[in-house]
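This document opens with one chain alone, in structure tokens, the form predicted alone.
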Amino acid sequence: MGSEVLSPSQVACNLTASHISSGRVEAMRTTAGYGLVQGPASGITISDIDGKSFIDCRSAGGVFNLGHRHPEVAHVLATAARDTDMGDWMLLSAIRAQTAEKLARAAPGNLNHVQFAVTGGEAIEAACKLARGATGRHNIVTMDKAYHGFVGFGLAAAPASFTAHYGPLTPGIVPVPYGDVDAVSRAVDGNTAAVLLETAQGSAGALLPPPGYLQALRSLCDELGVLLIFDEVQAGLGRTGKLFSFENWGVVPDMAVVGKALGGGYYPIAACLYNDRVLAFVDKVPLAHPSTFSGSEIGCLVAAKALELLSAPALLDNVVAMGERLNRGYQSLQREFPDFVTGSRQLGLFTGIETPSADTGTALRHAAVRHGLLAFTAPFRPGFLVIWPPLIITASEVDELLRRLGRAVKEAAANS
């Protein structure tokens, strides 16, 4: 008998198991229903290396807000690679300063200063360090089911089920329920440096702030001299139909962290924007956050182009219109399958649908993949299917997404 011929994905899974982690392979099989190995991607579509195509409803948490392989971003990256390189982080850089100016001009209020980072998680680290330095205080109030990355301050703010193996964690983190102003008020004291939250919670299932919540936090922080930090890494840069998601509620924080989409799908770069109160500390300690690859010249050129594209009025209008089109489809599914689709949430293309349990969420997630949708459930709310397509999606593509989702819901509901 001849030896079995393995598919490209089986070969890749075996190599991953041997040289990265067999548990990583099994985790993907559990998540997607099979060993999905990414292959070519373009626009809103991604394929596995065996040739199966999916509408990308993950966008890697927001990395691909502009879709895959956006030609204008690709051109900037290629040109930048000919003209410059990473640059030396210690030296001053005109390119870095120009991109910082573009970010400051795009941001509401007085978020006029920028600390670059490589990842959103690193930018959160910088924000928390600067908050402690600027206030001389220690504690940081955070939200239950928050996701701020899994390093340092961000890891300490994650749910206990995700941090059990890694203690002792960074001290001074005080978690409270998201959406509960009274809980924040009770937690804040004379040793509180900042209140840190995702403006809208992504990994908890696209949770939006209750009416008046962000405004109340702003007032509380102003009253007590506490800094307000918004994590915009997932919900920001156009995802909700505004460049910064907090613009939907008319509240400006003292610091805002952006990442993921800032790299245009090509380059790892993030940023912490901050106001004059924080600047007063940075001016005294200008190397408060040294980072070798932060604000690289190539990264800043890519970020400047991504920011230009993401802030275009036509793109943001499209996000609003396509989000409303998706939501009409969700409501139709809820009427047709009321025991299975128990709700939905949507602001721009920050969307998804609720099912009754983790088991039904798993069933829908696997069915979605089988029907050509790369859509996963929220890590901290496993009954909720997150649907975040690239912001460039068209009406006909939304309709195709809904057709596939309808087939997946029908299959999962029949088997539940």
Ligand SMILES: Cc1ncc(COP(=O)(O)O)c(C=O)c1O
The other form holds:
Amino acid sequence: MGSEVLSPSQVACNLTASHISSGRVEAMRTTAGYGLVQGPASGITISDIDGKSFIDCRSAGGVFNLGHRHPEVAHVLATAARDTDMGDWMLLSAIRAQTAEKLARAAPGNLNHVQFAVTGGEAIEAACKLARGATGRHNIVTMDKAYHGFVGFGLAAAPASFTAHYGPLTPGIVPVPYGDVDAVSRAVDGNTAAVLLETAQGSAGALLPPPGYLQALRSLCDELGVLLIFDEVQAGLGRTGKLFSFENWGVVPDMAVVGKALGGGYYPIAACLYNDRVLAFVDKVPLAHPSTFSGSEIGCLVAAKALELLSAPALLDNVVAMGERLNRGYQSLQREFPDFVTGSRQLGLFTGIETPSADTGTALRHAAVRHGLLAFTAPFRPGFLVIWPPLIITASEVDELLRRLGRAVKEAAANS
Ligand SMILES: Cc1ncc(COP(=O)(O)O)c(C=O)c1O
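Based on the form predicted alone presented above, generate the structure block for the form predicted in complex with this ligand.
In what comes next, the whole complex appears, and the chain from above leads the way.
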């Protein structure tokens, strides 16, 4: 009897089960329909380790806004590794200061100062700490179905289903429904340091802010001396067709957190930008947020390149045009399958389609994977299929994505 030959993905799943977690492998089977193990990726395409190729409709939440293995970012990374290293976090760094300047110049309004971090969660942590320090107040008003990472303040702001095992959580988080100005107004008091939100909520299913909402929050915060913090980790850095998503609504926060795409798909780096009011506190407490790997010189060089590519007007125009092209496709799917595709949302390439339930969402997600689309449902809205391709996607690639989506919808609708 010959021994069974395992595929590369089976080998990797077995190894993952043995040395990381079998639950993790099972969770991927549930998510993708099988134990998907990543293989080579390039541009908008990602393959599994057995060679099946997909259009990447996730961009890992924005990490791959520039597509996979962007050659210019790769070049900067290689050159940076030749010329420098992490840098010494205790010393000043010209490279770090230059990247901070580039971020400040790219940001609207007076977001002129930068605290670097390694992850989005860490940058949120820094933002909330700075808000407490700058205001001398404790509470942070957050939104239901927010996702700000899995540490500290961000974790405490996540839905209960995500936090159940980890209490006691960081105190002072005051959640309110997203989109409801009156609820914020009731929640804010003399002990409120900040209102923290994603301008458009990604993990809740690409929810866009109701008209006037962000402007009203800005006025409310100004009136009460509360800091407004926008989490741009998903919606920022080009995803919505503007470099910073809040440019769509003409509202500038006191602090903005960017991550994911800032690393150009190559390097873990995030940042919290802040204005003069927060600076006054940081000047008094210069080591407000020391962090060994934050503001690494290699990371800052990569981030500067990523920022340059993500701010290019031609790229942002492409995001707007490709988003509209996708949306036209969603609308024709909705006409063809009105009981299955019940809606769509889109701002730039912050997009996706709504199905009636978690079950239909799961059916569509699995069908999408079978038809060569790596697209997952929104964690806090499981009927909603998130479709966030890299921002470099072309018109013919959008059309191919829509063809595959059409096949996936047809199959999932027929079986539901
Ligand atoms: C909106 C948002 N904020 C913060 C984070 C946390 O970022 P990280 O996973 O890099 O800690 C994420 C991660 O997915 C996110 O989507």
